[in-house]
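The chain that follows stands alone, in the form predicted on its own, written as C-alpha cells.
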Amino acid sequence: MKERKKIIIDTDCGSDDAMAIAMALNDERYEVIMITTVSGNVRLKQATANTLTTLKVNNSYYPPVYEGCNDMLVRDWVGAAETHGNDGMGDLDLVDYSLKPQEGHAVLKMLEALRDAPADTIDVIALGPLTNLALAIKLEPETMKKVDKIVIMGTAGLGIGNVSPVAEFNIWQDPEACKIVLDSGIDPVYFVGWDACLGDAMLNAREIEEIRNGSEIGKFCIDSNIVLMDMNRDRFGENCLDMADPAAMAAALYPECIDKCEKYFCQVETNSGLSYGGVLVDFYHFSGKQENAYICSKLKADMYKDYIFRNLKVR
C-alpha cells in the first residue's frame, strides 16, 4: 500500500474549519501528523477546544493538537462571532471543554516535525491567520523551506473581500504575518481565495440536508454552521453555505477539483486604511516582478462537493 502523504493542519477552528478537518481525517491517502491552533475566528483556547471536539465526533484517529499563537503579530485580535457564533461552533453547546491539547508550542512542534523529516514530504495547510507560520519562518526559515507546499485559505482570490472591499478575513486578521509568508521564498505557496467557495461551489439547501442526514460527523458540521446559515439567508436570500476552509482543503488534497489556479506576483497591504489586509494580485503582470504565489479562484463544483460528501461519510 502506498505510504500516505503527511500533512500539518494549522487552524483557528470555527465551524467551517471543523468540516475541513474532518475531510482530511477521512481521506485515506493522507495522514494528518499534527494540528496546530491559532487565534482567528475565535481565541486560541476556544479554537483548540473546537479542534479536539471535531476529532472526537469524527472518531477516526487522533493526531496531536498543539496550541500556538494567541495574539496577532501587530494588530489586535478581532473575532468572527457574527459568522460562527461566540464559540465558533454555532453556540449550540457542541464543544467538549474537558478535552486537552498536547504539551508544547505549536510553532516549535511544527518546526521539529519538518526538521526531522526529509525535504518535500510534508504539506502545511493553513485554515486561519498565518501567525504561527510567520513565527516559524522567522525562527527557522530554512526549516520551513522543507515543506512540499503550503496551501492557505486566504485572500479574496480574484474577487471582492468579505471584511472590506478588498480583504478576506484570515489575511486581514494578521496581514503582517501574510507578508512574512509571501516574502519568505517558500515555493510553492497556494492561496485558495474566498471566491473559490462561492457561486456553484456553495452548498445549497438540498446538499446541506444530505450532509446533515448522512452521518454523525456530517450532522455536527452542518449544525455548527447554523450562524453562518442565518447570515447567508440575509446575504444570498436562501439557505446556503459558502465553505471557505473545505474549499481550501479540497484544493490541497484533491487538486483534480481545481478549475482556475495561476501563479502571480502577490503583495499584501499592511498600511492602515480601507485596503488594509487586502492582497494585490498582479493579474496582468504590470509589476514585472517574479510570481510568488498561486491563486486558486474557482473549483469544479461537482467534483468538489462529491469530495465533501465522500469524506464526511455521506456517500
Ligand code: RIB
Contents of the next structure:
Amino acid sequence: MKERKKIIIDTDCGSDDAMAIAMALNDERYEVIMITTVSGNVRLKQATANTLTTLKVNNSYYPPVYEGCNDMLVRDWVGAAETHGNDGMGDLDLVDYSLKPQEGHAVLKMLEALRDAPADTIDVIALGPLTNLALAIKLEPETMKKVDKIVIMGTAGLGIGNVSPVAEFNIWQDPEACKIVLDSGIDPVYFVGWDACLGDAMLNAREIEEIRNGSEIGKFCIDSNIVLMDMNRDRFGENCLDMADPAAMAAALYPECIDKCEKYFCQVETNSGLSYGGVLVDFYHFSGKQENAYICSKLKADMYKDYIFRNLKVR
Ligand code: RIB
Ligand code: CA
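Form predicted on its own already given; the form predicted together with alpha-D-ribofuranose (RIB) follows:
Time for the whole complex; same chain goes first.
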C-alpha cells in the first residue's frame, strides 16, 4: 500500500470549508495529520467548533485540531456572515459546541510537524486568511520552506473579486499575511482563484440534490450552505453553489482536474483603498520580475465534480 501523502489543512471553517475538509478526509491517498483553525468566515472559536463538528459528522478519522490566530495581522476582522450565516454553517443549529480542540497553538504545531518531518513530505492547504501561515513563516522561514507545496484558496485568479472589484475574501481579510507568503521564497505556492469555482464548476440544482440525498456528510455539507444557496437563488434564479474551498481541495489532491494553472509574478495590494487585498497577476510578464506563485483559474468541471461526489461518499 503506497504511503499516504501527509497534509495539513488550515481553515476558517465556514460551510464550503466543511465540504473541502470532508473531501480530504475521505480521499484514502492522503492523511490529514492536523487541522489548524483561523478567524475568517467566522471568529476562531466558531471556526474550531465548525471544524470539529465536520469531523464528527464525517465520522472517518479525527486529526488533531489546533487553534491559531483570532486576529488578523493588521486589519480588523470582518467575517462573512452574509454568505455563511452567523455561525458559518447556515444557522441551522448543526454545530456541536461540546467538542474541544487539542492543546497547543496551531502555528507552533504546524512548525513542529514540518521541523520533525523530512523535507517535501507535507503539503499545506489553506482555506482561509493566511494569518497562521504568515506567522509560521515569520517565526521559522526555513522550516516552512520544508513544505512540499502550499495550495491556497485565494485571490480572484484571473477574474473579478468577490468582496471588492479586485479582491477575494481570504486575501482581503488579511492582505499583509498574503504578502508575507508571496515574499517568503516558498516554492511552489498555488493560489486557486475564486474564478475556478464559477461557471461550469458551480454545483447545479440536480447535483446539489444528489449530494444532499447521497450521504449523511453530503446532506450536512449542503444544508450548512443554505445561506449561500438562498443568496444564489436570489442572484441567479436557481439553486446553485460556488464552492471555493472544494475547488481548491480538488486542485490540491486531484490535480488531474486542473484545466488552467500557470506561474506568474503576483503582488498583493496592502495600501488602503478600493484595490486593498487585490492580487495583481502579471499575466504578460510586463514587470520582468521572477514568477512567485501559480494561479489556478479553471478546473475541468466534470472531473472536479466527480471528485466531490466520490469523496462525499455519494457515488
Ligand atoms: O472567497 C471565498 C473564500 O472565503 C472561501 O474560503 C470561503 O470559505 C471564505 O473563507
Ligand atoms: Ca474558507
